[in-house]
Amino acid sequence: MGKEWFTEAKFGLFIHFGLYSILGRREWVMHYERIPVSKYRRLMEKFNPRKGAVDEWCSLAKEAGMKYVVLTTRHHDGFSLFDTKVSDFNAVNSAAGRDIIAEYVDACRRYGLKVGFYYSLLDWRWEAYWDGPEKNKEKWDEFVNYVHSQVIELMSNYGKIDILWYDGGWPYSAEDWRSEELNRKVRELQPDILINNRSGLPEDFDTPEQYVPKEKPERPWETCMTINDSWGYCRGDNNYKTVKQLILTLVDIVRKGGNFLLNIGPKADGSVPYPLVERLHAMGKWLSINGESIYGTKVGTVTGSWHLGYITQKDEKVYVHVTKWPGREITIPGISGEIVDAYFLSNREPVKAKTENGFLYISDLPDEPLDPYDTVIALEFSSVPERVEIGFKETLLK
């Protein structure tokens, strides 16, 4: 299939998980509280996540309606959820004793969903991070040795990988982390891999963090965004995005050509927070019936926004997505096409809809809207609808 399956995906699942999520206090508590080296190890004799939470992530990822995963392979503290041989500071010498990355493998797998692995650049326990190529290049090099051996593995021990999601390359150059080199030879291992752009190179997707672009990027591109504020688990982090929310931001970053990557950070025995649990459900039981409107559009002739929703398209196929219900009437300028039928995407009951001089009128509606938090009328045309440019002054002083 080859990398098409990315742009028509949509949609995907982000989990950070690590260390940190044995403290509660965020991803970052490591540089955050300055915890030593040799302290932070330690935690490693309680990192022990019971057996099936990895099946448990991918088997919510699919019930979310979602077509592939990333998880985070070692994040910036440096600890490998991998059995790798460059590194005593992973997931098999802690009380686990297991390697979760081909347990996270296998259960991508069993669920149908693409492997994605994120894989820190940096690692803040080695000095020579810190000091740069500048003060040491003979330390510098050892590190980024240890860096490209590690990434070299996780091509090489876990089968066929969809997607490399690199992060962590401040404040250094692709230069400075031999980047061309190591990805040349992730290339050769993994011909199909989609690699993101944070390595210092622009590679196959962008990947803007915690917004969507007001415009539509030129590239393939991916919004990762996180439900509550915290990436890796925070007990006191209530602040949640509400489904609508959730949804809402979807449906903007598809109409755009995007992909949105949602995260969810683990508990430390592995279980997911409830209230991560619950937007997922509801925003898996939106898709159910109206992922028509989502997986596979592409930016159409008339994709876009209007002020009371949005637009996504696949050809001849519109679909209206009304996410501020206007009452028994819908009035959009600037489509021109014939329609040869028009209907609610929830219940496939027909719905009153036409084309007039540059305008799309849709009429008869019920008072009160089919869905909480974006009902889609479907329209069909005879052919590619056309936009059709209506001026505002012209239009209003006729």
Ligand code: GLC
Second form
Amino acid sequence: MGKEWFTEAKFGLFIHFGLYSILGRREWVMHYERIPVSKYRRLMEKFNPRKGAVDEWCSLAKEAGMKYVVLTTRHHDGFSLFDTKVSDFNAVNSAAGRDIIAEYVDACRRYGLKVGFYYSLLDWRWEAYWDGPEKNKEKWDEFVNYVHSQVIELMSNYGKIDILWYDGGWPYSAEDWRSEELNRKVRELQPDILINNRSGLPEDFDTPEQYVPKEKPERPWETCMTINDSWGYCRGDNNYKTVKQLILTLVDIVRKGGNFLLNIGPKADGSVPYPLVERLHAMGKWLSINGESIYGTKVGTVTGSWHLGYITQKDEKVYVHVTKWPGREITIPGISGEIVDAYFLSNREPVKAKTENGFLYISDLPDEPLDPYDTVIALEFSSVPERVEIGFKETLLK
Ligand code: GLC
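To test you: the structure above is the form predicted on its own. What is the structure of the form predicted in complex with the ligand?
Expanding to the full complex; the earlier chain stays at the top.
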């Protein structure tokens, strides 16, 4: 299978879930509010997501048109959602009394979703983490051994894992974490796995957080983003992005060759706040109609943005995304080639389109867009179209 699936997948679900979900004040609550480890630990007695929770997350991902999921197996607070031999601070010892990661992996497989594990290198409960390797080498080594043991457990006990999504390496280096050694072991156990760039080594892909790079990056990449302003469940955060913003972000990412890892923070019982569900459903609906213009597209000869939208491409097939519907007609300079077929992707109704002297003209369009977010017009060229430079002076002063 290899790793090609990743660049074709385009859209994945990020899930931040842990003890912090009980408090509902974001996943950094322990740190922000300086909650002592002993007190925070007592949240274990209340941690009991309902049995079908992971199933709901996967079914939501599927409905949203996502191809993979990344779940926090352990966040910075140190609470492991999995059965681990090197820490008793885990889901099996909590009120839940079960391995949430085992359930999660099982659900992903049933829904045909690729399986991603988020793992935070740092753990706030360890003195050695705060002290660092300089101050006490022996304690630091003990801490890093614990981290390595957990990653090895995750890579050994759950079958095939598709993504290892590290986080929390700061302020230490790849040498401090012995990341090279760790990732070598990871790849021995999981030859096809993709590893992100947050263990201090570049590995397989970059992870811009909460933004889309301005220019197309050289390396494989994935933007991770929240739907409101929080990763972990936050009761008071209702600053939700609109469906339109989310769809436009997806298209912008895809036209630059990246993936979109969009986050949900479920509540303590595992249920997903409705505003998140609603938005993911709307995205899924749009993708069920327009998915062809997203999945499997590659950065091509005419891929990019134009003043009223974006362009995605699959060789000789070009998808004009109209996000600011002009009504009547569309003019895009800089494209040449012979168009053999042109139609609205949503209903396959023909569209009048032609190229002339390096201009693409689409005409006789309805006054109103077919889609409230992004109306996609598919153009089939007789061969891969070419980008041509249309000079300003030469054209404007003609
Ligand atoms: C930041 C936050 C962390 C979150 C991550 C997701 O690194 O510290 O809480 O999990 O972003 O990328």
